[in-house]
Amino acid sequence: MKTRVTEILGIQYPIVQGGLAYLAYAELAAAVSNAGGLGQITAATLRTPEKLREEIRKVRTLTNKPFGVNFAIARHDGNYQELLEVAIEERVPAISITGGNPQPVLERIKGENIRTLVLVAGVRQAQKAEQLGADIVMAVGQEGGGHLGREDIGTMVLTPRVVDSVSIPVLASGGIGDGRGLLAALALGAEGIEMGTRFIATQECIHANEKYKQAIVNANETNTVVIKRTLGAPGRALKSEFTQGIIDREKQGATYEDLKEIISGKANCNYIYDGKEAEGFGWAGQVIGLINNIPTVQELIDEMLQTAENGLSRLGAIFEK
């Protein structure tokens, strides 16, 4: 496959793995890159410059293909500069920026020969990212897992809107987990996709507890909820008694201080690492309705490409005169 995304990133297929807090480590990143996409590790949950440097070097022992480092900058409370310097020193091929104002990161990277991707949830954010020098924007619809935009715009509408508003390439994100989603994204004008939830339910996502993976496989598209909406930071998670408890407290007017323990990274890890359903939660998008197995990353991408090709043949037959 050849799009501007594959050319800019130096990858075979325009498939980018999302940042996946607490889950995006070397094994998963390398597997995605080896399968022809762009794998990523997440800086936010590595916390220290030493750990990030170690993980970057570990990726390089597992693949010689391009990979990325994700900076979910809102999680750092502005204290991500040391981690960013490590990524620059290690000459990582790509950096993605999510969850905050990308300007400081993009300005620091300028001239460093590092490709940049910025997650956006609306047209204005995409245009700003382009003005600041981003190479690629990733447009995430409200179907996605984890933190989302505040406007509740679906991927089907958001993707062409963003495509029409910028001249740089666009990745579609949110609700995509198979070859049909890849083909649809390309039809909407995107030049590739970003996937998060689908990569959790793979064998190389070794940090995810099996209970979390099986919950994703067993659930359907109605089994997610949006938490933290009243805090101005909506995020989509698996529906459970725990997440319903968060929503109930939000409805009762709870503040961030009231909720901070049960919406924390620790609560997230209680479930995704240890499977403690009563003590935590797991992020997931509506695409869980399309996930019914836990393949290797290579098997997943192979299947996606075959499905996309079959879909393209079907469309060709429909449009034949």
Ligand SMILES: Cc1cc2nc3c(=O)[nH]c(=O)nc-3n(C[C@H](O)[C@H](O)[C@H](O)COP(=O)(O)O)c2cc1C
Second form
Amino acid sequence: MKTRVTEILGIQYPIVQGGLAYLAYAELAAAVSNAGGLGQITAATLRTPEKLREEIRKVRTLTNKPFGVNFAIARHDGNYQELLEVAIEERVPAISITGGNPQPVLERIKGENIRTLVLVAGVRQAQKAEQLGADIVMAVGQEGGGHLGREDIGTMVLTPRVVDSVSIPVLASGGIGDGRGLLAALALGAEGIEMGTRFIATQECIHANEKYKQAIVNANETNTVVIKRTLGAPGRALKSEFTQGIIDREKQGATYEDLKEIISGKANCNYIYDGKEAEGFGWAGQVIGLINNIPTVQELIDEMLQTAENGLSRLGAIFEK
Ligand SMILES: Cc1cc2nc3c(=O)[nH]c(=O)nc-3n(C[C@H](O)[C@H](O)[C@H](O)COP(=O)(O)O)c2cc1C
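Switching from the form predicted on its own: structure of the form predicted in complex with the ligand?
Once more the chain from above appears, this time first in line as the rest of the complex follows.
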């Protein structure tokens, strides 16, 4: 496949694995890159410069293909500079930025020969990222898993809106999990896709507890909820008694202080690492309705490309005069 995204990133297929807090480590990133996409590791959950350096080097032992490091700015509480310096020193091929003003990161990286991707949830953010010199924007619709924009715009509308608003290439994100979604994204004018939730239910996402993976496989599209909306930081997670409990407390007017333990990274890990449903939660998007298996990343990408090609032939037949 050839789009500006494959050219800029030097990859075979325009499929990017999103930053996945606590789950995106070397094994998953390398598997995605080896399968022709862009895998990523997540700096926020590696925490220390030493650990990040170690993980970057580990990716390099597992693949010689390009990969990225994700910086979710807000999660670092502003203390991402040292981690960023490590990513620069290690000459990582790509950096993705989300959850805050990307300007300081983009400015620091300028001239370093590192490709930049900025995750946005709206037109204005996309235009700002372009002005600041981002190479690619990823537009995430409200179907997506994890943190979302506050305006609830779905991928179907957001993608062409962003495509029409910037001249740099756009990746569609949120709700994409198979070859039909890939084809649809391209049809909307995107030059590729970013996927988060779909990559959790793969063999190489080795840090995710089997209960979490099975919950993603068993669930349908109605089994997610948005938590933290009242805190101005909405995020989509698996529906459970635990997440319902968070929402109930939000409705009762709970503050960040009241909620901080049950929405913490610790609560997240209680479920996604240890499978403790009563003590934590797992992020997931509506695309869980389309996820029915736990393949290897290579199998997943092969299947997606085959489905997209079949879909294209079907569309060709529809338009044949
Ligand atoms: C478990 C989970 C953790 C996430 N953590 C991050 C993160 O640390 N950084 C980031 O940029 N995006 C994060 N995201 C968002 C994804 O990168 C991606 O944009 C989103 O999952 C796309 O929607 P989808 O889940 O429908 O594919 C996370 C998503 C999930 C499901």
